[in-house]
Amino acid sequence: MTDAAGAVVVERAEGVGGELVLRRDGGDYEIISNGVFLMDTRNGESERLLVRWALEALDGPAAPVRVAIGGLGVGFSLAEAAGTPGVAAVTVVEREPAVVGWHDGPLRPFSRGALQDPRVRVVRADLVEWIATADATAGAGGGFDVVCLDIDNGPHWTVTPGNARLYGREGLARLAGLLSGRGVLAVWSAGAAPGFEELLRACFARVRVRPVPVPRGEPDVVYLAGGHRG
């Protein structure tokens, strides 16, 4: 099936958050959520930098490192984490079974087959609900060294309204609770989110904002935070 834009619809699925569509446009794939473009495989630089910069910001020994990624997407962040020396374990929280399934098929090259890596654990859950559970860090050995969030288009542009809770003071406190003592929280955003930056600086001792230029439009932004103030 070909849609009005000329892209080929590979699969439609009824997901937890509504309809999901995987489309192919030439050699690239796109994920559409409830009719809204969510992500594609055309670049992925900022998604890889989300993980790379968080790992570089760690204090203390380089290894072993435990990573949690909120959102599997097209797999760029997971591939970066799994391909980094010293990363001992990666937990990916993804609520949509269809997205996980696509990585056994068309999206496998973009995650570099990392779902079959024994260091990788996929938790099929809503991230908001998962971080609220007592066993969210089970098996993490005292917390994650890096927690990366890429489940929305940014703190001000969420995929579902409930995700907004992640970017408030209470949500940030819960995310900080997943971190080890040296841990870093990294948040991806399709553009600057000044109010969110101010809140991060109120909640964390160390905050860095790193823009990633894109071919068109305003830069993507990666927010890095560590040293939760409690």
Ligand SMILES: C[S@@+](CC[C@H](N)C(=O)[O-])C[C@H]1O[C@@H](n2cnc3c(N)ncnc32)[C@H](O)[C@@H]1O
Second form
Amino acid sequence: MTDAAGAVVVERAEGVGGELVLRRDGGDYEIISNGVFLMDTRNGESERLLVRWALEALDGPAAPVRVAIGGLGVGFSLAEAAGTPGVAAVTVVEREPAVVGWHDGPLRPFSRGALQDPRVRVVRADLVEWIATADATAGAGGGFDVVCLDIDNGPHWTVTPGNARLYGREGLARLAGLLSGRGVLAVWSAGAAPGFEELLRACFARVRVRPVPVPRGEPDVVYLAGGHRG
Ligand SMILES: C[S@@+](CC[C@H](N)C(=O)[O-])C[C@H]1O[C@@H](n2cnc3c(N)ncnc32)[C@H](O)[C@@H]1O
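I have the form predicted on its own already, so could you send the form predicted together with the named molecule?
What follows is the whole complex; the chain from before opens it.
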């Protein structure tokens, strides 16, 4: 079936967070979740920089590095982490089984087969709930050095209302609780989120805000934070 924009619906699935649609437009794919356009395969620069900049911001000994990523999407962030020397383990938290399944099919080239990498573990869970579990706080044994959050279009534009809890003071404290002593939290946003930046600065000793220009419109923004004030 072709929609008004000329894209073909490849699959519809009943998702945990509402209906999921995978669309193909030429050689590219788009994920729509709960009626919200979430991700496509056209660019991916800021999703890769989310991981690269967080890894670069790490203080202390270079390796081995443990990374957590929420969520999987088309896999650009995961592929970046898995392809970075020194990364010993990557935990990806994704609540939609259909999204994980698409990486055995059309999305596999974009995650570059990383789901088959023995260093990569996919947790099928809601990140909001998972961060409170022992599995999360065990952090692959000693905390994650990098936690990358990209489950929404940003702190001000969440795919489902419950996700908004992650961007408040309590959610940030829980995310910080997953980090190792030197750990860095990285948050992706489509556009600046000034209120969120203010809260980050109140909660963390070190905050950096890095815009990523996009072909059209407002730049994407990567927020980096370390040194939770507790
Ligand atoms: C914007 S996409 C991720 C983009 C990813 N960085 C990439 O490189 O493709 C958001 C992903 O997070 C997932 N997601 C949304 N809410 C979630 C939640 N509460 N827990 C876990 N995954 C979630 C979505 O199903 C989707 O796969």
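Numbering follows the first chain given and starts at 1. Definition used throughout: the rigid core is the maximal C-alpha set that superposes within 1.5 Å between two forms. Keep in mind it's a predicted model, so treat the numbers as computed, not measured.
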property: C-alpha of Ala202 off by 2 Å or more between these two forms on rigid core; result: no
property: C-alpha of Gly35 moved at least 2 Å between these two forms on rigid core; result: yes
